Structure formats: structure tokens, C-alpha cells
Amino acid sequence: MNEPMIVLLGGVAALLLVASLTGMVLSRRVTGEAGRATVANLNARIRAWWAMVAVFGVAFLVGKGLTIVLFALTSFWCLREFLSLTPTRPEDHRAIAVSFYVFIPLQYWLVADGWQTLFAILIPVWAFLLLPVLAVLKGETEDFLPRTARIQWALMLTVYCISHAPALLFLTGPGFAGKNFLLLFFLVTVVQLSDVLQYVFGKLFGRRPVAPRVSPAKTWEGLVGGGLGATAVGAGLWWITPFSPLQAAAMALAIVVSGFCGGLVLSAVKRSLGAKDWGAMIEGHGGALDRMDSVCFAAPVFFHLTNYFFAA
């Protein structure tokens, strides 16, 4: 682990001291029914946000190995949250079994080994082939189209897509040098930071649902404040990255759009599903997929544009 990164773990440590801090006071003074509520919410929040710090903090001290291993676990966690919400039948037990126990490690194994033509393709093309072979052998049709996209959009989201987040660790070119790690440290804090941001600006200033039959939730007004709040932040972090000062500012908000796009659309499938959280997993977050949601659709976004204008 390199200086800038022990300095920047410290500043949210610290950061997230005061949050704690603050939450104990408020949790103290407020009195109000919904203000109790939304305090404990939060509270819980910053509780789960500094489990995950010290889990990424451990990863980035022991290398890129934990670290894969890591954003491996959390694929299988969020494909096991996804698959336990989706009706599925026992003829797609065979493609399930596979999707866990064949394309989650054979992905990580291709991040780890730098293998990035075959990494880009395998899931979108072998795994698309492969999975509704594998169910058609069963000679089971009823619902067979809805079945197939089921697990092929399940694996998609929650391996493929997370998977861009440790790939990151591997890029090379100009300026990259000691700073593969701070790449993804700049994706992770710009996406959870661009949540926390439009929850409080949601809470505080929100009026305007930007699709009120999905996530009434999710305003305009948070969606603005927080994303402009993020934004602001990822400029400010330029320096832990190979972008100058404007073109950080410019990934960190194809970061929150991305992020904000993925958490919606996830929203409509639960909403879709009756359901409020893909898991009980983490306190006050819901399952590891309410907290991988926006990085499902950040971390590819994130990993192409980095790679086409900045990689070797």
C-alpha cells in the first residue's frame, strides 16, 4: 500500500468519524417519528459503510490476489441474491450451477491474468451460448425464453460487470504507475459517495421523483445535488489518478450517471419482483447487490473510458 493510499483511507476514516459522531447527537436530540426513523437509517448506514471500509482497506493492503478474491465473493453473494428473487425451475439447475461454479472463478481467473480480449467476451458470448444449451438439454419449454434471460442478465450484472471494478488494477500506460489502486479506490468512493449524496439531498431537498413508480425515492433535486457533489469531489481527487483536473471531473460524472442508471434500473426489477431489498446482508443496506447495484453499470462504463482514452 502506497503513501496516497494510506491518506486517503485515513480521510475516510476520519470522515466517517464524524459522521458517527454526528449520528450519536442527532439520534439524541431528534424527536419527531419520521426524524427517528430516517437517524436510525442513516446510523445504520454509516455502521455498514465502515464494515466495507475495513474489509477494502484489508484488501488493498494485502495486494491485488485478496482483492480479486474479494470482488469474486461479492459477484457470487449478488448472482446468489439475484437468482434468490427470480423464479427459476429445477431444468435450469444445470446453467445455475455452471454460472457459479464455472464462469465466476474462469472470469476472475482472466482479470488476474491480464487476459482482456477473452475477459470482454466471455460471458457475452460464451456464456450467452453455452447457459440455454444447457437448459434446452433438459427438454423443459414452458417459460423457456424468460427462464434463459433470467440467468444470462443475472450473470451479466452481477459477474461480468463487477468484474470491470478489479480489472482496473491491470491497466497500464502513461501516468498509471503505482496508481492501479487509487483508480479503483476513485471509482468506489465517486459511486458510494454520489449515493450518499443524493439520499441527503433527496431527503433534504427532494420534490421531484425522476420515476415515481420505480423509486419515488430517487428525486431530481438528489439527483442534481448529489451528483454535482460527487463530481466535485472526483475533480478534487484528480491527483490520485492519471486524468487532469477536468477529465477527472468528466469520469466521475459518467461515474454518478452510469451509477444512478444501474440503481434504477435494479430498483424497477425488484419493484417488478415485490420486492424492497435483494437481502438482509448488510444492516441498513439490504443485500450486497443494494450496495454492488450502481457499480453493476459504473465499473464497465468507468473501465472502457479509462482504458480507450488513458490506457496503453
Contents of the next structure:
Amino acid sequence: MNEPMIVLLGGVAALLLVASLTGMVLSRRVTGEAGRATVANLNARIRAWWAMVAVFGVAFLVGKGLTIVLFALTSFWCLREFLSLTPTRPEDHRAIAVSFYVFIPLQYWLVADGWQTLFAILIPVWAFLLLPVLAVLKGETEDFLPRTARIQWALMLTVYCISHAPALLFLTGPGFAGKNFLLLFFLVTVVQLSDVLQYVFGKLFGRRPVAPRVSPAKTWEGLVGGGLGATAVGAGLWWITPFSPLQAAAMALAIVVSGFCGGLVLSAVKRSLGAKDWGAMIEGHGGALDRMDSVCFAAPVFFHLTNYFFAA
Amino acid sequence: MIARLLIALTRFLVGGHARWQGCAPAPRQRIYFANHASHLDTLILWAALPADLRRTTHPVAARDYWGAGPIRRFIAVRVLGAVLVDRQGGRGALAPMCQALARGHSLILFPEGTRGSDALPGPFRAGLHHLARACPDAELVPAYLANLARAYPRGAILPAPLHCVVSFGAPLAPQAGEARADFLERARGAVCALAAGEGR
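Now the other one: the form predicted together with the partner chain, given that the block above is the form predicted on its own.
Everything in the complex follows now, all chains and molecules, and the chain you saw is the first one.
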């Protein structure tokens, strides 16, 4: 099972090597203040990519337990970033503490356990009902609905949605045996490559912004170029999945589109909170949620499409 | 060892990184004063300082909380090097702080004297003014702790892991002829200004 994974990770490393070399050449050639800043940011991003690929590569090779823990930690950091920027009141402390200390471990325990029904309703049903109860007991009615909704949103996005990525590990079906990690690899690679290619195409050819007030950096040229590129790579990866080449292309396209939507929606959320980045955890990228925003939307979509059409 | 563990735990849960806006970290005698919203404030402000400054910087902690029970006492006195004071002690309560200042060390002070639940600090008590008069060599550095009222409010058992940032402002000093109340209000204003500039 590990053999294709090693080949794939080797491929990613080769890709990053090319990126690093390109970055080095660019930093020699570039002139001007703005250009230098862009290249410095690009190189910081590439260095951070090495670190992220190393961490996730090790987790994928070691196995399910470590991978689930890693995604749980990712949810933790994303939830922290989201709620740190979001205005709540001291009276919301109990709801926030329960989100962190109860719902993150519980949700990821359900992933590890493969208890799919409870996994699917724990946060949309049980947390949804429990969180406002915890807040209402404090008796503070000011902004009650916005406060409660913010915490529910935070938990849905950063824990529930992200947990659908490692949940791919418990799907079973014809042609799935030993391929669950490869499905996860497929999702993460297509999402992240789509982000990277959209960034590259946007920087090179971007003219017409999709939603200038939300995110001036997202352009139609970037979306189409990057999206098609990532879809093509996804189709080329069909041999690691239970899909045919055409199905793999369709899945990759679904991932690209939902990932783009995730990035756009979370940009709007971020701007409505008056911030540019979610945090400063990953050099050049901003916060963890800046890297996970597309995964938040793409993971549940990919999980349910795969589950509905391919899993038994 | 325990100090490192506490700092690592603090960083993991609430971040607590420093943002030096009005001054740079420097090995000179200072009295840091900040808004007070939670029991974590002491630890977070202390942990936000660079390691070499921590050794000679003592948080001022209320004896009725930090002196109660062997574990809290151990953390406050042995790990953080805190100076324990009686909150109701009047002027005599300042003696242990003056001793630390006399040795050339720095202090961390919460001039409200009690934890508030709002983002902005309440009125400051006179202690800060007395210390400033008694020890004019020490720089008075305002600091603002963001998010702590949400992360660890009164009565909560566990702190919630919200990201907390410590902003340090420009030093200030009592001016000649400035009334005590005016100075305290100006000091409070300096902390509030950091809160406004905190933004995101």
C-alpha cells in the first residue's frame, strides 16, 4: 500500500524542487520593490510548502492514527484562528470551551472509529442544539443570535467540514481496498494544486477579478487556468483512485469548484471581520485557515460524492 | 523546566505573543502595567517577555489568590518569581514591590487591582502612582492584553484557546505638578489606546 504513496510523495518533492529552483532564479533576476516583495513572499510560501508536505507525508506513511491526529490539530488551529477574530462575549466562554475540548476530540474519535452516522450528525445536530443552551444559561441576551451563530459557523467549518478529509479513510467499496490514503492524497493534492495554480495563473495573466470587493487576487483567468490545470492533474491521477479517468476528472473539477467557493466565502467572512489573514502561523501564507479555506468546502463535497457514487 | 513547560502550554493554547509598538524589549528597569481580565494575565504577560528579561521581572500577584494553596504558591513564587501583595493592605502593601525595585528589578502590575470583564480596563488604583514616585528611574510601560476576558473569564474552569496578543506601548511618567488622578487616568488611557490600535 505504501509503494504508490512513496512514488507520489516523491513526485510532490520533485515538483517542490522545481518550485524552489524557480524561486531561486527569480530572486536573482527580479528588480524593483514590488517585484522583490512578491518573489520574497513566493519563496516563503515554497519553504512553508516543504514543511507542510513533510509533515503530512510522514503522517500518511505512518498511518491512520497519526493522520487523524494531524487533522484534529489542524481543526484546532483553524478553530482558534476563527474564534480569535470573531467577536463574542465572555459569557460565551462555556460554548467555546466545549467546542474545543469536547467536540474536536469527539468528532475525530468518530472518524477513527468509523461511526459514520454519528459522525454525520454530531455537530449539525447535537452541537447545534447544545451550544446555544450553554450560552443562554449565562443570561446575556445582547447579540445572542449573532454570537451563537458565529460559534456554530466556526465549529461547522473548521471541525465538521475539515474532518471529512480524514473521514475518507473509513469509506469502503469496490476498488477501495488499500486505496483510502490515496483518496485523501487525491483530495489534498487537487485542492492545494488548484490554489497554487490559480495563484500562478492569476499573477501571470489575471485581469478580471471574480469578486473585486471580496478578494481582488482571485481572477477569472486564474480560476480557469488553475482550475483546468488542477483538473487535468486530477484526471492524470485516476490510477490511484477507484475512478475511471473521466470520473477522476469530474471529481477533480468538483473539488476545484467547491474549493474556489470555499476560498471566496471565507475571504468574505474574513473581510467582514476586518482582517486580511486569519493568522500568522505559516510564513508567507498567513494562518492555517488561509491554507485550509478551500479544503473546508472541498472535503465534504468530495466525501459525499465518493460515498454516494462509489462506496458500498 | 516547569517554567518552560508552562510557557510551551501557554503558547499552544493562547499564543500570547508580544507586539512591541511603543518601545523595544530592553534590559532596563521597567514597571509594565496592563489591563486585568483573567488569572492567565500574569503568566501571559510574563511569558511574552524575552527569556533574559523574565529572570529579573516579577509579576505582582494578589496573595489571596496566588498565595492560596501550595501549587498556586509554588507557580507564583518559585516559577514566575512573583511578588505577593495584600490587596487590602494600603500603603504598607507596596513594601515588597519597592524591595524588588530597590534591587534594580522590574515589575508587572495590574493597576485595576481586580479582574474586569470588559475589553477596556476600569479605573486604576493609586499603587502605580506611588511606585512611579518612589522609583522614578523605572520606565512605566503600558501593555494591553487582548482577548483574555473571552478566553478565561471569571468563574471559568478551563481557559479557552483563543489567540491572545500582548501589545506594549510607549513609556510614560508622571509630570511635575500632575495630580495623581490625572496621571492614573492618563496611564489608563495609554492602555486603552493600545486596545484601539490592536485592531486585528
